[in-house]
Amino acid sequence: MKLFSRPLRSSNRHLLSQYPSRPVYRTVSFARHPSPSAHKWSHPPSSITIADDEVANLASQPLHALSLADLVKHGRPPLSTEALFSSANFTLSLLPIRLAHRIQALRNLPFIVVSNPNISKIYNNYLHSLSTLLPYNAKTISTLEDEIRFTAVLADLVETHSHTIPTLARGFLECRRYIDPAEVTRFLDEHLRARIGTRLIAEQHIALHVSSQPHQDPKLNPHSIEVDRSSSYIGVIDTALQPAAIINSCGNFVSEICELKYGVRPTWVIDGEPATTFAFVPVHLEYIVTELLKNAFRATVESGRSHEPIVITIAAEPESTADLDKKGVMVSPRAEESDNPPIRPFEDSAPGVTIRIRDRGGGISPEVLPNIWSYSFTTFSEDELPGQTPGSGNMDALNAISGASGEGSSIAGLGYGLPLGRAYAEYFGGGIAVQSLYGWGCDVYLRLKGLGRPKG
């Protein structure tokens, strides 16, 4: 239902217009230029050529375990020229390896699956993005001209992969007879987690680039902008993010959806410690909270208890003594010496928070509960399913997401939103737990870690 879709707010969406897509790959004739490994196996259809050895070499390198500390270690904007180059080179050291891993994962799917037009499109997008980064892979970014061009390549990468999720879902939906649902869940779990990191790495440098323009020579960059030095943002990370503000914003949006669909507008109350702040990525928290509130609001309305508010409790985690110096000040890990102001946005912020969402929506039946983390399950009715032809029987979350035009998901509960929300929460060491009291309601616990490295 496109009516119930909304683009996630992103502080970088307006930046992409500054860097229009500029394809740098070349189209080839398959007949005249067969794949170098055609005698071994047939690659998925592609108009982009990258040497197999190059992809294999990059894919053989281990993935860096990204942390929020990695993203803020270059300093608070505006960055010095040296720090901006350091951010660019750090970004360059990670992205080609990540893209190569995803290319290999797509090639490992059954050939009939990856040859599907939608999945093949994603495969080609990854090849294209890798081809735009490879010219930079053998050198160090050390001039403003190179950094500006590299940032334009990153903007193209972000735009190219903006519709990856619904496109993949549509492809797997069309190939469902050729691949086991458990394999789909495993692939999507791995792919979506990888996509979170890849996109975040690129968007972080784009944001740092734009917010650091005053450090560049105005003659070289006449479009310099003013940077608010009092801002709590470091790139796309808000170092003083207030969960209560995100909850109220998402609650207003979801309640409007309910009013349009059901004619009633559920209410919510926030208790606990609503003034809590911590360092996190706002767009990630917004997605997670929106999906959890959709489930709670829908269950509450459909159970006939829309007069009872959803109770949302925010609890700040106590600071670990291991993270404090002798003066009791929160220490930012991996701090680097530079000319930039020291990063101390965490002195008054909790290192993490737990958010409980409690509803009286009747709970989840024992038959449904084991399936809530599967990408091939939803509680849609056949008539509600976006893109679903009545009577076809394919009622699952893949239909929901492939019909969402890539800008959100419909109001359906306990489908695609939970596994993807869990992926966002777990990426930096958090998680989601569901406690259901069937016949009464649900408690959903969302735990988020701020600055730090996830276990494993």
Given for the second form:
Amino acid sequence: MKLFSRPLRSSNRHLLSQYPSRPVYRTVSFARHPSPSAHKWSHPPSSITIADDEVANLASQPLHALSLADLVKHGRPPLSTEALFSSANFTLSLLPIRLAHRIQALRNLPFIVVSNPNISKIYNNYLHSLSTLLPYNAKTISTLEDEIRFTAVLADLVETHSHTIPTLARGFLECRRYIDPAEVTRFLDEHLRARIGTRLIAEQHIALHVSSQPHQDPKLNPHSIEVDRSSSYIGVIDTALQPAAIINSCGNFVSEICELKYGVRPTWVIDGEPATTFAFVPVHLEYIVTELLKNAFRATVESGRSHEPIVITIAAEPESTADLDKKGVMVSPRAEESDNPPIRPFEDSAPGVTIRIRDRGGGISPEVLPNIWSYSFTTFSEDELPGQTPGSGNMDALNAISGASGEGSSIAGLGYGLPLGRAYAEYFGGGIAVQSLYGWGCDVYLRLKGLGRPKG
Amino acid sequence: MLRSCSQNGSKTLRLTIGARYRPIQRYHYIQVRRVNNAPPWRPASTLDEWVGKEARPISLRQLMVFGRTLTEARLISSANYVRTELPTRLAHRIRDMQTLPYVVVTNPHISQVYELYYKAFETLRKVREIKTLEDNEKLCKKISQTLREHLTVIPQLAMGVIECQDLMKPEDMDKFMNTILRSRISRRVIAEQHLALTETFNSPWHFPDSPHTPSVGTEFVGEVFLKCNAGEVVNRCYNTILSHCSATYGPTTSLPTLKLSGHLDATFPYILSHLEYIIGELLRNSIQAIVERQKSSPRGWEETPPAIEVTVCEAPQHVIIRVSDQGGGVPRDILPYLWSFSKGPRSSQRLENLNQVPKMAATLQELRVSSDIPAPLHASSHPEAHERSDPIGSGHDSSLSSLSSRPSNLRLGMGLPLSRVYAEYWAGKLELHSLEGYGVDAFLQISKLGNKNEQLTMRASMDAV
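Now the other one: the form predicted together with its partner chain, given that the block above is the form predicted on its own.
Full complex below, order starting with the chain above.
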């Protein structure tokens, strides 16, 4: 049900031309996504047509909460053909539903927001992806050709959606007068968390496929995973991930950007237990660490204390004596306003890792502190936003350097680093806490729940 | 006819039974074990009247400004404020207790606290308006006595809460405890402040009619220490706790050193005993964790334990003190109960320990129970800086006295939640982040300006919930 806190002055058509000087806030309930009406005019403009009842049907089905067990239950690569089929079918059972839910959510955003070209592009991407998957929905994958084609579709999906976040960010920024920031945060929280899961499912299957057929279809291999019989990887999960290595590589990357922008390279030291390893998804950790380091480095440099190293402490939770054969941890996406049933992580034996990043960058001022978790809140000035000023040559260069699955970008500016980082951390039951000592520096605590020991 | 008498233990009931065989009445004695203690019934109207009044909160700044220039008129005015505030606040808490489940209030510990409160309420509400210094003296005597009697409230409450764990939801219990402890701080602050002001007024060095500029050496206004210096307080607390820990753990255990950094010159007005309690508890936790981690680690006690790093950070409006240790962090099973007064898996141990503390008030001061530590200053203390270097500040038993006097290895499980109550009382904050497997960072935030009102839980806000 749409609730309007203030009656619209005129019909929707006039909104675009009026550009009201005061923001028109509406509270839209995202808790349930009502099925769109049967009329085509209720849909945002799109060149792709998918039957309404198809989307409605899919969106009405419940979302499956992803767990580690799901990701690894098909076995360690290289997979047998049957296992590969089972993985493909499992993926097929989940993805269309997830995409449909996202489409539904997008359709419920205010009209003026979805009309924005950026948001509209994302909306169309989702429709396109769903339309490519629907042909497979009706049948089970039981032949190798089907499986290869399916994996190609998945790869295309991953590729299409790899720039969703900057595009969405830009879109919401342009629409900020027409939508309440709290609503944006709510929508994005749900959307981005769901996206984490969707991409994980897709990428896991792709990785399993690739590592099971090392000598076939090299063009399907966008991730360049080296297949190694003794690899610690199971798909996208690295069971022997060393946080210190990730921190060092991300640190190098971010300090390069710093040098480009500020002329100075902050340093860091790692103490605690640098040799710790645990099971996690490397790209997730890279993203989180990059974002946190960006914040820390920027603060350090801008406060004039770039000679003081940032102290990063890695703490490994001691292994509990509980049952080590347990299957692993249940995923608990934050489920306040989504359809995902809330799942609390049960007691598991997977030891986690806590990383503390301590900087002397002067801390976060009390005025800014309440806003650090909202999307697109940033202390970067507006004219420095990526893509806004045509003359910002070095911004584009920085965008080009970006890594981390295409989501990394400039040193700061999108305002997504902290909330999205937290979404990644919380996806598997961890979290991020920020403690500011205004006038001194900041302590950031990144808690990561290990993914446990998979069977076999 | 049943005649009920004392509180605990078995009682004998005397039953009069009609004579069956002989005209003489015969008493038969029956042993009945009294299971719980119902406080006697009292008329509610007087209490209602006081419950209806609102408490008037104060701020540190008001305390300071008020006490700086002490005249007889001001002292009398302070006395009258105390005379009405104490019964009002007591009444609110008594009413809170009356609304707790019956089975909780009949717990012997809670029941005892209830009785103490009611007695204090009855005593204080009957005091007439203060008009002369003699009246004030009488009031001060009553207040001192009440303060002393109430020294047992905290341990009693703590024990009662643990014993009643299954009778109430933990959130409700914690809310009740927080409210009652916060109110307790407020009453004792008001009371002790007034007693200290009276002392100052009566001391031979005080000239009531002299021009009001205080001497440079006056750093105390009553109980409020105007220039709490974070670095100095931390050092002092650390040394006190260190000596206590050495006594407990013995000379073979090497204890961690203290590493102070940051804006060590930061000063702010605060009630010294509160600050010392909080910092004392944090340091105590850190030292204990480090020592225990060393004992259980395979390396044994050979290596030097890692130092405790304390950083003081000063911002325009507040001072933050960060205590970082490498004590191994908080175990996962305890983490949910860290800030709660109901203690989860360690309850029975805590209960036993609580029973061993005779009376608990809670400050660093009574750490000096053993004879080799010098006795507290006498009541007629000279309000000059060097004699005030003793953290007590005044001679009477300050409210936080004996909690810290317990032996180091007696874990009560109250340090953190109680510290938080104190920190938040003056609109500050206490946060803890644990790096499991490594150590703990505790953050104490103190408002520097002293102009924030005490955070009471007002009747209105409670009824609204």
